[in-house]
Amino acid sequence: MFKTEVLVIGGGATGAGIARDLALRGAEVTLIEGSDFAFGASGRCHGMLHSGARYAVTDPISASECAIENKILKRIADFCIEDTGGFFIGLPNDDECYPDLFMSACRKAGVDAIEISVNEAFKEEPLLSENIVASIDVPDASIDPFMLVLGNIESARSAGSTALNYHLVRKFDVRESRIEKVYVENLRNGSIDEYRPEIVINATGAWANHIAALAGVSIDLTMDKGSMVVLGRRFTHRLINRLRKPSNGDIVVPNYSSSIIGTTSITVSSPTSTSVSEQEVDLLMREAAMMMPPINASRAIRAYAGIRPLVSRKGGDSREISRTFQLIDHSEKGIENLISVIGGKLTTYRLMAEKVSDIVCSRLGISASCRTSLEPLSIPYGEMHNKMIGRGSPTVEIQTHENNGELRRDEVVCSCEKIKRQEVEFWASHPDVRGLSDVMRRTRAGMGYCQSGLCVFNLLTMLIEYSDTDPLYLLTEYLKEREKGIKPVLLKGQIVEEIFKECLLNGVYHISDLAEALRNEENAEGRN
């Protein structure tokens, strides 16, 4: 039985957050994540640090919090954040009246956005297209969700709080109004833990109305999908924008070594409805070609989608329904301690955090103020972390000593990403780490054009030194995993590259012969 005064549920951005804020405050505080930590929507999204602008014509609280929240995140957790800016541009045959309208809603809500002549616009991003008719300056950012989350992670820990992934909660022990004992699955080792807090924070996102309903109440919730498509080159500096009303395929990210495409919106039925379909793709391919036209001949790596929890508004198109956030009291239901979050972006989640600390907070006595618009997070790697603005120069040490310890650390062991074997076996002996999902997430390795064709031994190699899963098991599980976003991308020019991993993986390594025999002596050893 582990006491605790919060427990946290969801190893997101907000859940993330609100652990810190709450151990910055002095509160005794456990996190647990069925998952990965940014294994959700916080994982799954384009990257864009929000300046407001582009809610400001539609969604004005919106574009409020994200001009707000920006500056401060530009300054506690820069690490992670490219500070790129953004360009809105307009095209033919957009509404004309729209700039006008932009400028004094960005006005409004405290965006600073600038008009520039198209002829600046072309000076700094020469592959826009020749037919923009406007262009505005607005201080968007490109952003590092991994390590957002992970950052949050490591700040709330080095505050005192305990913050564990792949714990899922299976069952609550609801009596006299109250959650009195909440069970939880170590997925590690199968085991089952008791914990008796004091107040549970439900910070799920789209799986909120599931846990929810493990108290006996329910969430008005709309699950609305956001895909995604990853380029394998970068077209710009700049975040660019359509100057219109939020739509299909009108934002490039600038993401690294890539350029990621968003996004649609679709209302889902479930939280994990993430697959994305070959019609997505060409509809965001084409809309953000408008604004850039190479990218009409680009190849695709990689389609992927996200689920955003958004407050419900019953009827009507899911991209009217406002990006803000909605704290909900169950105690109004009959759960006295029970509080739920649910909306806001990824820019605004520090702001949702601080919200819900405070009303913990008052409730448990605690009279400290929130911190975390002041104090910088803690950097996940270190020192040997590679501030995002940087990893485009990377020193390249060949290996050219079996035994020289130190050369063989600076091998670059992902070649499209840049990632040194230092930073991989840092995250592969980390107790968090479970598998080579995990290890990408936090370094990229694997993430670049090539989708790991070329490194996935070399990661793997290194995991297995400190896993005591079977390689095989650990290999096939990413391979399944990365396939579901390349399938949607094959006749983007990714189709030649899936076949040269083909003839590799099963042509000279034998990996489906190999994992179908695992199966069958699996279900063998279950039989007996």
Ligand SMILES: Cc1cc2nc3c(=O)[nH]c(=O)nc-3n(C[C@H](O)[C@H](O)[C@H](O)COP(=O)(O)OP(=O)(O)OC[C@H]3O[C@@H](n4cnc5c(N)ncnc54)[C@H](O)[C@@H]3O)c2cc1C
Second form
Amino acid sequence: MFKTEVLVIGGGATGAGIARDLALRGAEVTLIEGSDFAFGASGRCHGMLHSGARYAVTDPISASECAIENKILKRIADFCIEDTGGFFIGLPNDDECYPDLFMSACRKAGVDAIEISVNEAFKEEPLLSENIVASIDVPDASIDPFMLVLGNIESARSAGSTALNYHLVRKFDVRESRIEKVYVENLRNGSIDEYRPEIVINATGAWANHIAALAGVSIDLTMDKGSMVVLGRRFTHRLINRLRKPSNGDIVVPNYSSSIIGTTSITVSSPTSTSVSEQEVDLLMREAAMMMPPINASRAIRAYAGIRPLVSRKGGDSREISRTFQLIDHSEKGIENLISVIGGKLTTYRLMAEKVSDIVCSRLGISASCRTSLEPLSIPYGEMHNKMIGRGSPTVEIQTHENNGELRRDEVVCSCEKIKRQEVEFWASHPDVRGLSDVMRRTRAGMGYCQSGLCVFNLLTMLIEYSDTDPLYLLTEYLKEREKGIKPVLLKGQIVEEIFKECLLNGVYHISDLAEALRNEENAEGRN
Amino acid sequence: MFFQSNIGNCIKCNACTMACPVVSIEGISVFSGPRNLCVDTARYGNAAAILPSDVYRCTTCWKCEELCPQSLPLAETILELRKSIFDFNVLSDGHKKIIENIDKYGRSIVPITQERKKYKVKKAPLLYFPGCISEMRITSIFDSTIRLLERSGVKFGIPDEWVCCGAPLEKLGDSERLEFLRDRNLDYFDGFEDIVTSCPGCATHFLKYYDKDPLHTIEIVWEMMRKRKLVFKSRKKGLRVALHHPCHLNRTIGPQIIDQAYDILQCVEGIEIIDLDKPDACCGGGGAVVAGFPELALKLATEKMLDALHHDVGLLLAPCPFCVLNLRRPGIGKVEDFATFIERNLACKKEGDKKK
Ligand SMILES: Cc1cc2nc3c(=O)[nH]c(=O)nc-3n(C[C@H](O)[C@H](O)[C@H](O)COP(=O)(O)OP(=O)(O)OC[C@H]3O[C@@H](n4cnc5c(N)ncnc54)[C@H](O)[C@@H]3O)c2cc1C
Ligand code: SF4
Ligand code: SF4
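Can you swap the form predicted alone for the form predicted in complex with the named molecule?
Everything in the complex follows now, all chains and molecules, and the chain you saw is the first one.
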């Protein structure tokens, strides 16, 4: 039995942000994440640090929230942000009135948008379509959501709170309109822990309704799937947005070595409906290629999707629902100590956390005020930081020690993404890390164009030093997971790589034969 | 932004890196290899991140490009990379010297022999372009080629004026000067139909930048030998001879010229043709590596010469002035230009002898 003042459920940006905020104000916090940190929408988002411009016309409140948070995050979380800047570009058949509408909406929302000449835009980004008719410069940026979440977790921990991944909330004991006990399963060993929190925060995003149901209340949620395609290279320094009302395939985000095109918007029924269809990939690439023609002939290496939990307004296209977040105090419906926080954006996670923490503190009688906008996040890889600046660019290999006046490279274990051995080593030995996907989320190792085909053995070799799980199991689970994202883009240039990997993994190393043998062995043991 | 559109389909088989002669000498930590340089730089699109000491180590041997199962233009991309960082003023002193020489003398090297006026004409069916090295360094190539052409009975001449073809500038990434030289040469070349050259580097360059279809001396010798215009004397002792396959003959203007060279050798009586372990391994003479990284060039040449030594080769033939020059640097074993060797083994012919 553990006692805690606040139990936060959900280790995405929102939950991690709340844990950090409360911890900095001196509350006693435990954060429970059922999978890995950033496993949900946070890790499956577009990685765009909004300037607010995208929402200026359709959702001015969101826009001004983003405009403020954009500046704050660039200050407190610069280690996981590449301040690329962004362009909004108009194409010939786009609504002619939109640019003016857009500029005035940006002004109203406090977004620093500057109109620039088409020629200037070309000079800066030569791969843009020759047809562009308008271009506007905005302070969008590219953000690494995994590192953002982990930075918040790290900060929360160093301020004294507990954060556990692979701990799933299974059940509540509700007594006299209060959640008395929370039953948490430790997925590492199957044991059940009991918590007695004073307040429970439900920050489980698309799963929010599921958690509410455990307490016997409900939330009217729409689930909106957004799919993204990862291209194996960068095309621009900046984020490129289409200057029109938000629609499908109108953003290209440069992300380390890759570009991410997004998104679509399809209503789905479950928080785990994250498979992407080939049609979606087609649509996204077609739309993005209108802005940047070389995308047509480029290779897609992966597709993935995230679920936006949108608090319903009945009917209508799901893109119309405001992105601004919802705070639901369930005391009105009969549960005194449960607060759900849903929606918002990665960009506004801190603001959401501040609002939630204000309420929690007033209930707990804590008078400390919010400090999250002033104090920089702890960097998740701590003292390793200096050695890792510039990760995800060829320079990382280079910024190394001088040797006879020559620069030398450190050993790189994932050569697509230029990830160094020390970095993988650091995370492989970290107590949060269980499987290869966890290593990948933290290092990017395996995210490149070979989609782990070659580095997977490097990663595995390092991980098994610290893991009791059967290596073959770790390997096959991981590859299965990777496969899901590769399938929809096979015909977009990835197929030759996959055939080569198949020859390597199964023709040379016989991984699937070995895995089958392992399964048979287990079955035989089971029967005995 | 560095953009090479056709480099994105790498499957990471690493055939290129494994086969790269510079990787094998320097190790991946010093020369990161063709895939890393070409494929990944294109992915990050950041020309500023290219290390000059990395990208200028490539000898442009074209081995990687030959092997790539995805047919990616790797060596070509290395040249593009050099172009994209040329303006950052990254050249080493050796490299700068090449440019200085070209600006001063119109040649990539400092002239140390007298220019020979004798064959200079304004008009001829065939233009002999000796190239900087044959004209000024290994002059025997120049002399032998002239005699070979005379003996073959072709009507040829050397243009009144000419400047370096520009191949070394391509290797340095200097595209502006390169165009300037090309335009000048094209003026001088007016009045000639075909071009023959002793240097595979020049030939490749004419093919790529001058929109010409140049010949290498071997092609003319082969043709004339078939027409029985060139006949060889027989040698007394069995000389052990091996042929080095210059990269820019073998992999850029065409492997058929290597076959022709063997055809010709087979007709020289009294020599024993020896196969090297790696006849097509790069000797290190190309890519402006000799100027930029002389030690690397020396190591590559040494490997080649040890291969020859191992097979007890008495004479290594290299149909390329740059290769001959570099292969002589280690000072192990004898190296001769192909044309020179052929010319010295011609049987005496009545009219042909007058010039001797
Ligand atoms: C397609 C898409 C693109 C987006 N792009 C952007 C963008 O570019 N920029 C931007 O600012 N925002 C973007 N967003 C929005 C942003 O991703 C989300 O607003 C944000 O990540 C929400 O974080 P969260 O913590 O609320 O939810 P999540 O990240 O989903 O976290 C919920 C967590 O709860 C955990 N959980 C669920 N059930 C349990 C349980 N029973 N016990 C314990 N834990 C549980 C889950 O495992 C999960 O980790 C995008 C969203 C989507 C869907
Ligand atoms: S051209 Fe030759 S030296 Fe250059 S990278 Fe390719 S294999 Fe290596
Ligand atoms: S040989 Fe071609 S496909 Fe193979 S790793 Fe090199 S560049 Fe990639």
